[in-house]
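Single chain ahead, written as structure tokens, the form predicted alone.
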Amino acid sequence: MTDLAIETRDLSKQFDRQLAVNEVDLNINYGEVYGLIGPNGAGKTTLIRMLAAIEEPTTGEIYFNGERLRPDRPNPNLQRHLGYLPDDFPLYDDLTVWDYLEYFARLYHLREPTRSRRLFDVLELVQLVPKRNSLISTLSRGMKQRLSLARTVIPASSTESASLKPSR
């Protein structure tokens, strides 16, 4: 097992003649918070989309926990542990908060009783437990952002659940 949570080697992405990401080498340890800062068009979103297995790199390699992300074949084990929150965070307004999160938990193959425990954990993390039966359409923009964050962290392993609980 590697000491790195995420590693990239010579990661590049080119769109036609535009080089969006150029030979990026990342080494991110477990528990590290890593930020990307740069001007518009610098390749931040493209890099994140490649790490989330949404965009295929032109060249280079991506590793999670020492396991290579392969664009040419399914990566179900890796993808079960990835969460991605895009800028526009699409939501389904006609669902309740709980139903929305349960839908995504099922996509990650979480089974009962783990699924319900996990959903309560993420609702507690984002401080939306009282809104669990509310329609998404009734939430404020800030609550919708927190709900999107909750969806993103659903795949975190159960051993990480305790560390996801907000401090009081």
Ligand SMILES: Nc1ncnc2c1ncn2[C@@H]1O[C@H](COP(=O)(O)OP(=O)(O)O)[C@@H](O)[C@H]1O
Second form
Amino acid sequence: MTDLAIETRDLSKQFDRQLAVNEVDLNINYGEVYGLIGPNGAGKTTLIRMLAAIEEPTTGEIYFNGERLRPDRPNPNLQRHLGYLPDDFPLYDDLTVWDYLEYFARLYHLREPTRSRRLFDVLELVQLVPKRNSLISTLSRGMKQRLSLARTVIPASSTESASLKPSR
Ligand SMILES: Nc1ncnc2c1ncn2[C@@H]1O[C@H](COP(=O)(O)OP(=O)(O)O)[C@@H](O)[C@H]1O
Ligand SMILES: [Mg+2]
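Coords for the form predicted in complex with the named molecule, given the form predicted alone:
Below, the chain from earlier opens the complete complex, with every other chain and molecule after it.
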């Protein structure tokens, strides 16, 4: 059993002719900020999409806290701890900031009163509390980016998702 937050073993992704990710072994500890640097087409996005369970690896294994992510079957317990912010940060323009975040919080199965507390936490983190009742279409681009970030970190360190971390 490993103590790592994220571990991959021999993780590879082969598209038709393109080997996008080639036998990657990642060892990422809790609390670590980990960066992938490489030229266009190096495989960064493909690797992250596999970690976010939206791209199936061709070969190799992914573990979160020692628990294997199984691409071929639902992983609700693991997936509710994952946040992924793609670079095109899609948003729903006709929702308010609050309704948008609440929608995702519900997808993460957060229940009241934890859900509202968590939404205020992430809104405070990105300094959008005063905009919580505004339509997303009225936000500046920077605010939209911050809102997307808030949505991404909803599962992080919330009370109900704390159980994935090992107790020491
Ligand atoms: N869905 C796909 N089908 C075929 N090839 C893909 C697909 N997604 C990515 N690739 C290819 O995989 C390689 C890695 O792409 P990507 O992971 O997006 O790189 P990066 O994010 O590092 O710029 C590229 O050659 C790209 O064309
Ligand atoms: Mg990319």
